[in-house]
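Next up is one chain by itself, shown in structure tokens, the form predicted alone.
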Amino acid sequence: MRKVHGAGASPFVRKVRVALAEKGLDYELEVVFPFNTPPEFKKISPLGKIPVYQEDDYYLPDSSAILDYLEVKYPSPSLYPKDARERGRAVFLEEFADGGIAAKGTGAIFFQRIVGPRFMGQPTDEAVVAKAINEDLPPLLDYLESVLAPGGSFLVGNQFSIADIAVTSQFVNLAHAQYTVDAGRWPKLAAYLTKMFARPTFATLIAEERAMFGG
């Protein structure tokens, strides 16, 4: 039995979601909330955070461990690229994502205009969103528009891997919370945030996120 412990809407719980549907692994999502979690939590998630993965009696706690461990054991589609270069260029792009614009740009945008204002009663604080939007964000959108060839369907060479699940799910939060990719800016990267975003593996959970806001 699989099991991913965890809330829909965390980009971080979407890696592993879009992961698992692109090897075609079925499991059920038993819903945790980041926020209070409760202490028997702790157990399996030292830190208290999401996602945790199980297969039986087995718990794995952080998104990138367990796109690791799933890529071991599952290796059939690959997510990670053969070539040693491009292997390392997509580990970082995932760091890139999941240190940088979660931090810089998801973390504060999507908490001030989603999780704030929904589900702690707090107002948003609009002058974070606009430093986000105005200061924080634009040199990681140009480092992203810089790495994307013309066209370019990936952000890795020519395969589908764990980059593109990482910093897709970011921008999929950001989409919510009503930020989008300045095309003009960007052209190359909202052409590819669009190509992702109609992924059938993205597609059909942003489909159950927006849902779940009353989107």
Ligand SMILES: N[C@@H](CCC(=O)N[C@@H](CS)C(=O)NCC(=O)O)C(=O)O
Given for the second form:
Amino acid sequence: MRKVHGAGASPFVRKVRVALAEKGLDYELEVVFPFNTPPEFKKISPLGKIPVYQEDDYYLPDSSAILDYLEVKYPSPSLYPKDARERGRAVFLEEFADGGIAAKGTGAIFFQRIVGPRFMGQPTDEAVVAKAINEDLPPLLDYLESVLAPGGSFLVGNQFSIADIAVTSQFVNLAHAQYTVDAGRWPKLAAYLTKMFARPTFATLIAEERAMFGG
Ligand SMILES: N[C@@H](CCC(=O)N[C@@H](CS)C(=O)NCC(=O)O)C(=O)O
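The form predicted together with the ligand is what I want next, because the block you gave corresponds to the form predicted alone; please supply it.
So here's everything in the complex, that chain up top.
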């Protein structure tokens, strides 16, 4: 029995759900909202964060740990490049998304526009949003634009990988928060994300989440 403990709107939960879907693995979503998790949740997630993946009596927190576990346990289709250099790049881009885009962009914009106003009764701090959009995110988008080949479908090599899952997942949250990549300034990235959002494993979740956010 496979379960993902978490909330669909989390980019880290989405990473796990997309990886499971890409590998054709069914699971149940056990809804757990972050920040106010009950004390017993810490037994399965010592940092109190979502997602946690469960397989019978085995519990594993952290989306990156979970994707690595899934790859070893269910190797086909592979979500990690075989070539050592490409694999290194993919793991780095996963961290670029999880630790970089999340911290500089998603955390600020999604939190300020969606989480705060809708779930915590806090108004949007427009200065925080403007700083993220105008100062913090652009260098990260410049980097992604430099990594993509013209017409490029994938971030690393010729294969859909954890790099695509992690990076796209952050941009799904940004899209929910009405932030879209300026195609005039970052044309390769905008075209790449359009393709990724249409990929069935992402499209299914995006539709489910839009129904939730009314977007
Ligand atoms: N490195 C973790 C990050 C997970 C994470 O930050 N999840 C957020 C929700 S999107 C959370 O649970 N935050 C609650 C908290 O930090 O207490 C992963 O990849 O799973």
